[in-house]
Structure formats: C-alpha cells, structure tokens
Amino acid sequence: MTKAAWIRLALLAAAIGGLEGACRAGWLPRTAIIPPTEMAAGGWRAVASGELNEDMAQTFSVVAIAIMVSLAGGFLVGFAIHGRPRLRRALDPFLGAYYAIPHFAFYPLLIVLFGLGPGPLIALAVMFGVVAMIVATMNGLDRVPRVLGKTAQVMRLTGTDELWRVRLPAALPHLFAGVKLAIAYSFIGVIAGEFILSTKGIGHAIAFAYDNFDARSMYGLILFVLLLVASVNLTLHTVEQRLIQRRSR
C-alpha cells in the first residue's frame, strides 16, 4: 500500500480505538452510542442469523436497479447535453444547485405516482444518483484531449467508432467519479426511503431497531451498510487509479 493509504488506515484505527475507549470508560452514554466492537457483534448476529435475508434481498435488488438506471440515464443525458453548448449553459446553474433540493419532500408524491412498493424507492434513489453521473459525464468528455479528436478525423473514423475507440476510453477515468457518487447516492436514497416508509428492507430494519431501543442491531446494521458501500467505492477507486496511471504512461 501507498504511504497515504497507511496514513488513512492509521487514522481510521485511531478513531475506532478512541471511540471504543471512550465508550468503555463511560465518557459517552450507552443510551446514545455503543462501542464499535458491540456494533460489529450486533451486525454480525443480524446478518448471520438469516433473519434479514428478505430485507437484504429487497434493498440490494432495489439499489441495483437504481444504480443501473442512474448510470445509464446519467451517461446518456450527460452525453446529449455535452454536445449542445447552449443547452448546457442554460442547465449548468440548475445542475450546480440540484443537491440543495430536499428530495425526500417528493416522497409522498412518488408514492402517489408509483404506489407502495419498490417503485418510489427506485425513483428517489435515481433522483439522488443520476445528476452526479450527468455532471461526471460532461466533465469527463471535457477532458478528452482535442488532439485525439483530430487523430480520429485523420484516420477517418466514423462518429460511432470515435466514441467507442477514442472518446470513451479517454474519459473513462473521470467517469468513475460519477459512478462512485451514483452508487453511494443510490444506497442513501433507498435506505433512507425504507427508513421513512417501508414494510421491509435494511432501512426498515434499522428503523425497527431504533423504535425498539435495540442499539446493537441498529448500529450493527448501519456499520454493515457503511462497510459495504466503502468496500465497493474502494474497489472502484483502485480501478480508477490504475486507469489514470495507465493513461499517464
């Protein structure tokens, strides 16, 4: 691992150790937070027992659909806007202020439109993730060197060949920023939606544990989600760095 990775790991270990010590020493009330070891034990018990299999299947299937729609839709919309400078100048202020909108306020409307079930959750998660992919797509295409476009013209590539053989490979490292954000936002949208109003799912399980003062299960499931999303993003970050290094060579 790199020096920066060791520093991040040391800081994370110090933070976890400090929280563990503060909880064990009684400096933090157990009614507010529990030691990380108990969080891990509670999460392992909840996952390994199999009682959350249906909830996890619900959440992961909805998240997977939301991620696919966000990535595909965000890329297509971003690509279309990138080719229309006037439209992009008109939309840039709205895209920049998009995440200031309280998206959860639209959840009752989404229930009216899609009914109870996974539909509103998918729509809410897509609302969170798609704009990140749109912005990343436009920024990635902006960073494609112009010399590559001239080279494609000299080689008489068609528009489709230029897109698949030149522009997308050159923009791919920058697109990973949108992919990582879209995945994280999809998880946020689905789990938060399940927390507010759902009859199953990991978010519902967290809300149920919260309502019943089951801190071990609540924090355990939160820790489980954090580790899962962090692992996915760490994997994508590793691939992204390799692509950047390969491009620089």
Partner chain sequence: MADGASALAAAERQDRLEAWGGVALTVLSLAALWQGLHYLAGDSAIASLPATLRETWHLLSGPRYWPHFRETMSAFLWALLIAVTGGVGIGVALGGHRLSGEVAEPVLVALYSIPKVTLYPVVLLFFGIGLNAKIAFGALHGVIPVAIFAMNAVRNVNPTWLRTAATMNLGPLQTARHILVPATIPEIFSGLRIGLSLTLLGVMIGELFASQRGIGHLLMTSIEVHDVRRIMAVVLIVSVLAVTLNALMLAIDRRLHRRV
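Rather than the form predicted alone that you just supplied, could I have the structure of the form predicted together with the partner chain?
We keep it simple here and write out only the one chain, dropping partners and molecules.
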C-alpha cells in the first residue's frame, strides 16, 4: 500500500474511533446518532436475521437490471449522438441540467407505462443512470485519437468492426468513469425510489426504520448500503487504474 493509502486508513479509523468516543461520552445526542459499533451491530442483525431477504432480493435484482440497461443503452445512444455533432450541440444544455430534474415526479407515469411491481423502479433507475453513461461515452469517444479512426479506415474495417475492434477498446478506460457513475446512479435511483415511493426494498426499510424511531436498524442499513456501494466503486476504481496503467506512456 502507498503512503497515502495508509494515511487514509489511519484517518478513517480515527474518524470512526472519534465518533464512537463522542457518542459513548454523550457529547452527541443519542436521538440523532448512535456509536458506529451499534450501527454495525444493527446492520448485521437486520441483514443476518433474514427479515430483509425479500427486500434485498428485490433491490439487488432491480439494481442489476437497471445497471445493465443503463450501460448498454447509454453506450449505444452516446455513440449515436457522438457521430452527430449538431444534435450533440443542441442536446448539451439539456444533458447538463438533466440531473436537476426531480425524476421521481414521473413515477405515476412510469406506473401506468410499466405496471405495478419492479418495472417503474427499474425505469426510474435507468432514467437516472443512463444519462451519465451517455455523457461519459461521448467524452470517452472524444478522447480516442483521430489517428486510430484513420487507421481503421486504412485497414478497411466495416462500421461495426470499427466500433467493436477499435473505438470501444480505445475508449474503454475513459468509459470507466461512466460505468462507475451509471452503477452508482442506478443504486441511487433504486434506493431513492424505494425510499420515497415504494413499499418494498432496502430503501423502504430505511425509511420505515426512520419513521419508527428505530435508529439501530436505520443506521445499520444506511451503513450497509454505503459500504456496499463504496466497495463496488472501489473495485471498479482498481480495475480502472490497472487498465490506465497498462496503457499509460
């Protein structure tokens, strides 16, 4: 591990320890926050008890589907827009403002379009995740050196061959930024959707615990979700770094 990583670990441990101490000493109101050890215990209990198995199954399957749709759709749409500079210029202000639009307001519409059940949640998460992938795909393709496109032409590759054999691998390290965001946003979309609107899933379980003043379960589940998303992200970050390192000149 690098020096920075050790310092980071030490700081993180100190922050958690400090929070633990402050809570135990009674400096922070118990109604607002509980010690991290109790959060961890609460999270472990909630997850291990099996009561949340159904919620977790729902959340994870919805997230998984949303991620796949966001990644594939985002790449294809981003690729299509990238080839049309005028369209792209017209869309730019809308894409930039996209994440300020409160998407959950479309939930009633999504229920009518996709029925009850996980359909509307998937759609909500895809609405959230796909645009990050579209934007990242366009930025990634921007960074593919023009000379590689010319090389593909000299090799007389067809359109699809050029996309799969040259453009996609060339843009891959840059696409990772979009993959990370699309995955994070799919999680955010699903959990936020459950939090606000659903009657099932981990997001709902957090809101339910909050409404019932069950601080242990609430913090435990929050911790669980944050750790999960952070570790998925960290894994992707490691893969990304390795890819970039192999190519850096």
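Heads up, when I say rigid core I mean the largest set of C-alphas that superpose within 1.5 Å between the two forms. Values in this document were obtained by computation on a predicted structure and should not be read as measured data. Numbering follows the first chain given and starts at 1.
- Once the cores line up, the CA of Gly115 ends up 2 angstroms or more apart between the two forms.
- After superposing on the rigid core, the C-alpha of Arg8 is displaced by 2.6 Å between the two forms.
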